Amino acid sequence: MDQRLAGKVAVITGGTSGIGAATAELFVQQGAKVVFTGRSSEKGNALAAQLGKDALYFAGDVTQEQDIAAAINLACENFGKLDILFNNAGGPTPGGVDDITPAQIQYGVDLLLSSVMLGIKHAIEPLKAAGGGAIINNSSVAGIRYNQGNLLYSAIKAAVTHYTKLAGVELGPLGIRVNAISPGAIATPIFWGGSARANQLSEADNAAKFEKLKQNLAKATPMQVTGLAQDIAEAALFLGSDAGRFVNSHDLVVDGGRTSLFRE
């Protein structure tokens, strides 16, 4: 079978665990050369060693614009170009409607929205130089329905989805497609405090939490199955590959039907 990303170069943010790590692995399997970012050097270096010469780890923080730009530059310098950017990095954003603080708002915006906007900004020129390409933004069903995340997270993810659609209109004439993926409840460490929390737990504890989470999340979809990081990686593969050449300014919901359930 032909590799669907043969000859392509991708940058994936938040690539040391969960959806990002699954996508980096799948992209390399499908022939891409990948630069992935994340704050856990231990996990990043281990994954890079596992994936081999076609993957590079960059220890970066997407709340810092210079790190976003540096990751994209690293891909261009080492692999010669950029074809795909997956703005995937994220995490929980604390803050309730009655007690939210300016610091919480700023952190949520920096992590989930500014990182997307700045990633797009820095990807435009290298994507133009490559003759076009694909930008994929990880959004969420929380931006579509109530009670799929806290209010701050949900509001920011709605902004990510809307910004995706607008950016696709702006950049389409340049041959740059911009799409979002809105995962449903996907079994990843974000449910027990994010990758930083998962890094503090033993392998056995993380495995136990993962199995319990899978059982609980399966009850929340009509299919009665749990969404996995690999499901979102496959969606990113479609949007990043030539198979998705006519898909632009779209939000691809991957949730097993969760958002069609009329219950809170």
Contents of the next structure:
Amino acid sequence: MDQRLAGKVAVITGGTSGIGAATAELFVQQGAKVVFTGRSSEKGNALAAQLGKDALYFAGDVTQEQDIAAAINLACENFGKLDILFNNAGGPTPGGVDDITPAQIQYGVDLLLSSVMLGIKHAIEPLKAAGGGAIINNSSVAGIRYNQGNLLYSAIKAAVTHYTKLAGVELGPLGIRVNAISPGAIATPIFWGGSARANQLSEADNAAKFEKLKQNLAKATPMQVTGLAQDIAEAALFLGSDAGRFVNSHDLVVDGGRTSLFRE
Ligand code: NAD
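Okay, that one was the form predicted alone. Can I see the form predicted in complex with nicotinamide-adenine-dinucleotide (NAD) too?
Below is the whole assembly, all chains and molecules, this chain first.
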């Protein structure tokens, strides 16, 4: 079968774990050259070694504009251009409705929203130079429904989705499609605080937790199926590839039907 991203160059933020790592792997399998960022150099270097010459890890922080710009520049310098940007990096945003602090709000906005806005900004010129391309923003069903994340996370993800739709209209004339993916509950380390080192558990305890998580998440969908990082990678592949050429300013919900499931 033809590779669906043959000849394309992608930047993926937050590619050292979960959805971003699965997407980096799938994109390379499908013929793309990929620069991916993330916080763990250990994991980033290991994944880059596994993926081979078509993948480069960049230790960039998406809350820092210069790091976002540098990741995109690295793709252009090493692989010649940019065709796809997947603004994926993210994580939980602490803060309750009755005790939220300005620092928590700022952290959430920097991590989840500014990162998307600045990623789009820095991708425009290279995407234009490549004759157009695709930007994909990882949003969430939390931006659609109550009780899929805390209020801060949900409100910011709603903003990510709305910004995506408006940016698609602004950039459409340049041949740049901007779409969001809203994952439902996907079994990734986001649910238990990252790597074994980060959460102080052994690898074995983490593996056991992951299995338990998968069983619990399955119960939250009508199909009783667990959402996996690969399910979101497949959606990103569709939106980033030429198969998605007529899809713009769209929010692709990938949640196994969870947002339509009403439960008291
Ligand atoms: P994950 O914890 O497995 O991976 C998060 C990635 O983002 C890691 O590579 C991490 O290093 C990176 N990251 C975090 N902060 C960063 C920073 N400041 N700079 C650079 N990289 C940073 O989580 P995941 O589930 O794969 O989440 C990926 C995206 O999907 C996030 O935006 C998240 O909000 C979104 N999402 C996840 C789910 C889910 O159920 N897992 C559901 C909806 C949306």
